[in-house]
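The chain that follows stands alone, in the form predicted alone, written as structure tokens.
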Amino acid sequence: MVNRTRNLYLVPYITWIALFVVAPIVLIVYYSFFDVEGQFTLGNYVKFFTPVYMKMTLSSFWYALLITVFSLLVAYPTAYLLTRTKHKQLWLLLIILPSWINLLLKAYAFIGLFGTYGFANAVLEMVGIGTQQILFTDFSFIFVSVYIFIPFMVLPIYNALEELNPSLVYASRDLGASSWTTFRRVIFPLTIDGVKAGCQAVFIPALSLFMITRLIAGNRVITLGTAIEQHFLVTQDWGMGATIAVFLIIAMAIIMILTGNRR
């Protein structure tokens, strides 16, 4: 009876996974075997391994890695300070709050901030540096991407730090370890699962960015996400777009396996 009830509760979950995870992946794989004229072909997979798409793949991984590293460098100290401040839940809410705003609205807000007559250039003019080309650069793309993904890196790290037994830190200090040694040998290793979860939450979606590459980077940054959008919406080559998506899904699965908890 208990097993039957448990299986009944699993039905909505299995149905959801089948309809919105498995079925879309099957459709993507199916479309990847057809060319722009609807003929069955393996040419899309051969084309993916040409220098153009290989360069695009490397560029996607490079920018995703930069976004993840900078997000981690900002998020870890932020999460650490949050665990040691008063009203930590309020501060955590303020960090999460921007993630509730539509991504398109945030992108247009940064266009205004980084534009020629925006706030950033007004500050540069005031300090005597002069107007600079901030928008449509690698800097603006990485900066905005890090800003968008920061909450997804902070949350798992914050949870890991909250679960850390403080007596372990006290014991390390009592034994004569410096603050840096305590962090390096005690705090960071014990919160590595939170770091892995945060890196997953940032690196995987950063691989497929496309809206920010157009609005903030001005198409100077070409990623796999941009290529998929172009093939589906512009060139109407659904087969090539689906092929890129297949390799993107494979890459995401490998990343999840490598950074997953093996315990």
Second form
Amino acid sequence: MVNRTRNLYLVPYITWIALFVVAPIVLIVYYSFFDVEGQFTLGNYVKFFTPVYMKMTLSSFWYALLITVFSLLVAYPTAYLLTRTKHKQLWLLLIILPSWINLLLKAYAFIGLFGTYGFANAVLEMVGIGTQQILFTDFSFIFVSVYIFIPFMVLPIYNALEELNPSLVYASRDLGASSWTTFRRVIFPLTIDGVKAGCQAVFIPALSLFMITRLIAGNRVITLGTAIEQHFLVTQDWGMGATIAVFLIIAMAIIMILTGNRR
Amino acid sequence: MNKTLKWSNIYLVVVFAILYAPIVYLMVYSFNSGGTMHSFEGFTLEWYSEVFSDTRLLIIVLNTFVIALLSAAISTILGVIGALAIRHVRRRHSRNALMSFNNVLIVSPDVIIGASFLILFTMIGIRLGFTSVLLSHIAFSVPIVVLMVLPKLQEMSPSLIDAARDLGASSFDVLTKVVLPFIKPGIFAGFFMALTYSLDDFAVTFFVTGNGFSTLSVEIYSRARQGVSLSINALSTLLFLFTIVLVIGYYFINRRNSRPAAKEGGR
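Structure of the form predicted together with its partner chain (previous: the form predicted alone):
Then the entire complex follows, led off by the chain already shown.
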């Protein structure tokens, strides 16, 4: 009897897994062996290891790394200071609220802010630096990406800091450690899981961003995500797109293993 | 001590200012009669009336909400079933395997989900449009609902079910009168998360929409690529207000549900 109800629950759920988790991955791998004409080939994999694609992969990783590092540098102090405020739940909610607003709208706002006559340039003009080309540069791409990812970095770090036992900090201070030593030797190591989770939540999506590269970086930055989108929707070379996707999946798995918590 | 406090406040204020600057910027310029996102010329509601007279846009908004509500409802049902299934699995190994499969879609980059669903739908022969978008939104919302419901299920003491059974309840009664009411907060949280994920999604939808069908994100993307148009600002202001209402609603539902639980916990 118990067995029967269990099967009853399992059937729809396993069907969902088979159809939308397993099948898509299998199909991606399957398609990576076909060229544009639908012929079986290993050519896509050979092509991936040519300098063009290698360079793209490297730059994609480089940008993702920069975005992750900057998000961390902004988010850690923010999370830390948030835990010391009075109404911390409310402030945390306010940090997360922007992440609920449609991504496209935020990216669109930056087109206005960073435009030639936008707010950022008006400020630069006022300080005497003069109008700069901000939109369609690496700077704007990284800035907007960091902007979008900050809440995803703050949240896990905040949770880790909240779990931290404050008496450990007091003990360290009592034993004569400076604030910096306390941070470096006590607080940071104890919240490293939150940092890892945050980096995971930022690095993987940052590898595959594509709309921000289009809207903000003006196609100057090409990430793995942009390349996949290009191959699937523009050049219709599904095989090559699938091959890049396979490598992205592998990269993702490696990152998950490296930053995963060993239990 | 006081000095460090001051610096930390300044830091937080700067972070908040940057976080909210684009949103405020969008909202302010939605009232600009000048028609650009710089040099504010005068107050106007022109862009709002443009939004409301744009039938195509209104249909897209309607589509977006229909997709969001339907996909959230269906994925909530599937997710609850999934969570029950995972709980019923006794063997640790199989349970962990199920959990890993469950999390695949959460950690996958949107581009990969979009591309693989595009292949899937083309292979099965589902025409790109309403159905494909709805199916993909259901697909990526299910694991979120499972993750929201599962902790509630684990909180539930098994003796509750045993007691109900001893008192003669059928399996169906146990489910509808004991289990479901207990995990209701998780179900609501899952539904809201699925709703916001669906409303917010761009990348996956972008891959699986055909020519005739569009959601708000996709529409904003194609309009934004053509340049600045203040009707997008007006639309985004409306969406922002709607989001706030949704978040406040979610917050209150959460509070109402967690209060009795907190009381029980304190006892």
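What we label the rigid core is the largest C-alpha set whose atoms superpose within 1.5 Å from one form to the other. Remember, it's a predicted structure, so these values are computed and weren't measured experimentally. Positions refer to the first chain, counted from 1.
Core-superposed comparison between these two forms: the CA of Ile254 stays below a 2 Å shift.
Aligning the rigid core leaves the CA of Leu19 displaced by 3.0 Å between these two forms.
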